[in-house]
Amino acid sequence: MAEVEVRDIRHVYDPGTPDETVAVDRVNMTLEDGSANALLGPSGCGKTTLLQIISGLLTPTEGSILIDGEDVTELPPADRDIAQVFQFPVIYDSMDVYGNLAFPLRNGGVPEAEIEERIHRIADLLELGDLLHSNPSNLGPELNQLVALGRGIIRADTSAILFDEPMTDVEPSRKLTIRRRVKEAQQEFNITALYVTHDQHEALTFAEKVAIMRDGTLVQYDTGENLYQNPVNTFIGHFIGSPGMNLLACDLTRQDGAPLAQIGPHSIAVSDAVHSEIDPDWTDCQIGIRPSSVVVQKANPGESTDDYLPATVTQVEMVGGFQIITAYLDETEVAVKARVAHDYAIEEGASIGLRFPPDDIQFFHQEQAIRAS
């Protein structure tokens, strides 16, 4: 497999015209050799387009595309030995799925034998050993996905494999079976993966890294657990976890020196790693705080003390295998989300009091993250 580095690509669609649209703005990314990555984002935040250019179907209108230090910006598709599985695959009904994998293989002279023993190896990774004289057009689109996963991934020589939103017509219940299908095949054969998605679940539980984009800007490329406990921005924060962080404005006070975020009548200490980091005299400032960390208090403390901020259950949804509770601290209209245990016994209209522990509490200034220097 191989190393593809994205260096410093911009693209712009009809440039020079009052339609001209900037969808990839000086995006600098690099994918290591033999691992899982996934580009995450809204719809129309350029992770297609930028897919497209990796693979050649796109030339940027400025930047580079490298693999294993070669530039390859002006080579097309079928010169870059990259593999693509498209939203929706494209088969061949006139062979049988037999075929379908042993295609690319003829086509690049493979003696039949190892043709063979390629295409067997295959099937059996991707459970496919009995379909193999079916006809495609008797299959259903899951199973087709992975006939075109096979076929990318046959080739000794395939530098990596793009997937552009592969399971978009996979059925909800096949999804999970099919992604751990598509995991293993890459772990089985080291592949330089890269999948695009606007599914957080689906990049999380793919990709060792997640590239998150918006808006043709590469926003924050990292693991998902670093994605989770340390957002570079609140859109990060918001768009990572169900439901996202919670991000609360706030005004800045101070207490014995050491800055408190105040809310209302409410203050929050702010954890000591940052205060060295944060000027008093800040304005457009945030606290953010996951749902999971958050501490629900049945019993109302009555008053905001240094520990519980009483609040008023408005919404308790049931989320998997976990209540989710939206609730309003007193004497403002801020709304916080709590999670707590499925069988937490907890009403709408209840008073409780929640507790933000300093250490979990982020801290945002102009929507950007304040971290200790």
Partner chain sequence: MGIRVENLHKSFGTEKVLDGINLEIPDRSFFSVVAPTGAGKTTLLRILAGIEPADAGTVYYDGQDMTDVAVQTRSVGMVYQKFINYPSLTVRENLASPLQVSDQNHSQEEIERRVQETAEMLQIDHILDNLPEEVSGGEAQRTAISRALIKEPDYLFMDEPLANLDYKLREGLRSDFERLFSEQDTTVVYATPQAGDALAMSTHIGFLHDGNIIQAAPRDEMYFRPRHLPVAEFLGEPPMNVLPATFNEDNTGRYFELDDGTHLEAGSLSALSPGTEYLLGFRPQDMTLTENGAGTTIHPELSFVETVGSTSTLHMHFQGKEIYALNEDPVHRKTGSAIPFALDPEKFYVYDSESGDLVAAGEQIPSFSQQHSPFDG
Given for the second form:
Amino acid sequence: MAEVEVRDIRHVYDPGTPDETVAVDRVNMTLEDGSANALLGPSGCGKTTLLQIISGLLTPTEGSILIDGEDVTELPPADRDIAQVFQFPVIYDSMDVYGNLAFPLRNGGVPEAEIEERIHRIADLLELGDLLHSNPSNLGPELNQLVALGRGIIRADTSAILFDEPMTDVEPSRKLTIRRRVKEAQQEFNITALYVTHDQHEALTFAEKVAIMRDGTLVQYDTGENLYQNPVNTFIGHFIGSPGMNLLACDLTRQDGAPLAQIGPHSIAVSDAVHSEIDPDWTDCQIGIRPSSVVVQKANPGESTDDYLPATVTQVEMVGGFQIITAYLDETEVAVKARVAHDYAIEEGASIGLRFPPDDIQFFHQEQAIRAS
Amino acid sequence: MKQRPWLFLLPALLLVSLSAFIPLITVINYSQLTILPGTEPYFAGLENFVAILEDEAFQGALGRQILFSFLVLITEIPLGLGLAICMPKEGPWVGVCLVLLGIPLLIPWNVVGIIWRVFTRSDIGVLPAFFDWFGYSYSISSSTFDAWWTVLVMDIWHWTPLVVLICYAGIQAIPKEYYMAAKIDRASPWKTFRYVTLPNLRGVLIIAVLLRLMDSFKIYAEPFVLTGGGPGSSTTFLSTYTSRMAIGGFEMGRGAATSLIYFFIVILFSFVIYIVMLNLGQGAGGDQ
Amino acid sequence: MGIRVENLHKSFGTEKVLDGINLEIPDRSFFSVVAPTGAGKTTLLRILAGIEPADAGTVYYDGQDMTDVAVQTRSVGMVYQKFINYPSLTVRENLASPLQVSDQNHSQEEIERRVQETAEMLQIDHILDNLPEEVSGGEAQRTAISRALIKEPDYLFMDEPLANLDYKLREGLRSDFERLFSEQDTTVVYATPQAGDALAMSTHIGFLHDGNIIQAAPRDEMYFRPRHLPVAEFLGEPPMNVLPATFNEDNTGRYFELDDGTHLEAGSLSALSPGTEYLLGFRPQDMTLTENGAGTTIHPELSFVETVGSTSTLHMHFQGKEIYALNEDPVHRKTGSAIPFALDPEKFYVYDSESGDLVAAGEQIPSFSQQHSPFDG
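Moving from the form predicted alone, what structure would you give for the form predicted in complex with its partner chain?
Below is the whole assembly, all chains and molecules, this chain first.
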């Protein structure tokens, strides 16, 4: 495998015409040798264009693609040794699974004995061993997608593999298993991989680093943990996480000289570390907090709820193995989502207390994250 | 309420029964009779069928028909497929190619015959003059060989564009990802054709082969106009034989029996080819 | 205005798709029909809507036999997986079209008012003058849903309407649907292969398995009391873990013995007979990552961790099977290491190893009155 560098790529469709659109705008990123990467974004963000530029189907308007330092911008796809797994499984259905896996090797003149050894190794890994002599058209899209992946990684000289929304045809209840096998193959063979998807769950589970695109630009290219904990702006905060970060518009007030976020009648302390970075005269400010960080307490008249903001539950949903509560802060129009365990007993209409631990609060000014320096 | 859909289908059903079903029954009825002008038809049983199958003229026409259809298929299908592959897949030339291909298909069949009749006339025709130049004496009315290949070339000129159009539509429908995958897998152009284009065109090719088989079996107007079935009976095919029997010879009973035999031969051939092609290259093994 | 279905049969050739379905869909409920792809959800939906006839059986709307009532005269709306809008009409005209073609003569003012109201409800009022091709996938699907809703149908059928949408849009629409339909008078029947969609939006869920609805109940009851193993294994994110185990009691207490001899405390689980093999189910959320939790601690071998945001899904090998655990905080452990998980018997589900029927459920699982409707499994 190899290192793939995307250098200052810009791509314009229909340049010079009224339909001119900038699909990709000055994107830089380096896929390290053997690393798993994902390219994530809503439809129309330019991720498919960028993928085609890397695979060689499109020549960028500006910028270059480097594989192990060598400029391949002008090379056709075949000469880049970049394999691709497509949205739907691409299978040669006049050959059995073995024939499919052997195809790239036979085309390269690899001796049959070596082919057989290599196929068995890959079939073991992808758990296709019993199916080598089956006709792929009887196997269904999940297994075919694994065969297509196997064909991509069977060559020892493949420099990278691109995945283009490979789970599209996979039955939802089978995704977990297929994802695991794909990930295990990536780790075992040290594959340099780029996985394009609109599904953050697939991106975050597959990749060590995820690039998030929006309107043709690369917004943040970072580890899943950083994207979640330290989003660079409100877009990432909202986009990553299911549901996304709570983004609550606030006014700034001063208390003992230090700024304090004010939502309606409620004051919320910001972490000590960011205090010094905030100008108390700012407007257009938001605080952000993950639903998983919001602490929920069922209102109990006898107990003191000093730290807790009073709120009323309007919706309870079951999402991703947890319950997500939507609650409006009393005397405001502000809705907050909070996550509780799947068997936490709570009803719509209930009065609860919410607490935002200061260390888990992000601060945004004009949609950009403010960090402690 | 539930019967309403049938009402909509009724006109179509009536039309089909009038145009196909009733004539078929009539023909089956006729085939059992001996019908001579001026006399009452009388029942002949299978007599007509036996007589036709024993008729040397029929055997000759059938043999020529099979040879002709075979030659047409093995030329037009590969040629049409090849041209379809070579055709541009996008840009302004697509339209130009499609129009050019469409021209032969738009000309009525007997007009095609007349055009080629003019080409081959010994006095003003292009072909005799052309071959004369090379010292070859071309004559469609005296040389069986010349008559045969002229009819073949005419059919190929006339009908290959149809095969091209069918294959072209089929090729356009193959997702481009298959070709990208083949490139990445280092497949040679031949292997790409063998493992991507051909398997994906199987259904389309079955349609093209069946259409051409059935159509070539029915060939009538063009050779009738061009050669009149001659020289001798060297370009007399089944349809010409049948129409001569029925209309020329006033033997309606025999004619009907010929039609039925003809009908079953076409069905039999089509069925065999369909089954063979359906199973061809399907599934197992690959080339290990 | 609910829907009742009696003894519905449907076959395609020799393949029995629906094999005697009995079902009660409560009035104004959001009822999800859940099953893997190809199990016959779409067929069931079409028969309920009246688009396709059943081979046998009866569909009642609000107690009325609908067998001979044509779709056109029923008060139904339908939304498909593919967003079907008229491409040459603007979003506004698309929304108005069902009212314009209907038999009732709606005045122009009324049509305009309802278009505006429906558009605002589904938040597409800003694109009313665009053509469908000019709007995003989510907006196109919301347009299609608005077209179904504008007729104010009594019954709305949706066939995987979120399947082709971006993840974030899905997430938003799931939440919107839940909110929207809880305020409407419409009875919604929603077919999906996604357990997540059904759990997020529905008031009721029915599980289709081998041509039968094997359980239908309010959502929480389906989730916390899955009465049959296929329901338990399907309705959960990630799915419930299931292990074969033999129940026993002796002077050391009451326990389950696993294949390798490991004993798991059985707590207060009742109605179990000693020496019988059961299938023991426990949800990935109910496994506590600790050495000293309630119940017995097991040590499965970690094969793979998926961390999304603050939660980790752990794929592990245990007793020759793949099991999952969902942890509320990120887990950073080495592949191959043994991870301690406490299994609280009060959160166990015990299934009959032959029939797959629920035998017992732990005391800590939220409980429901065991009131059986005459129509399910």
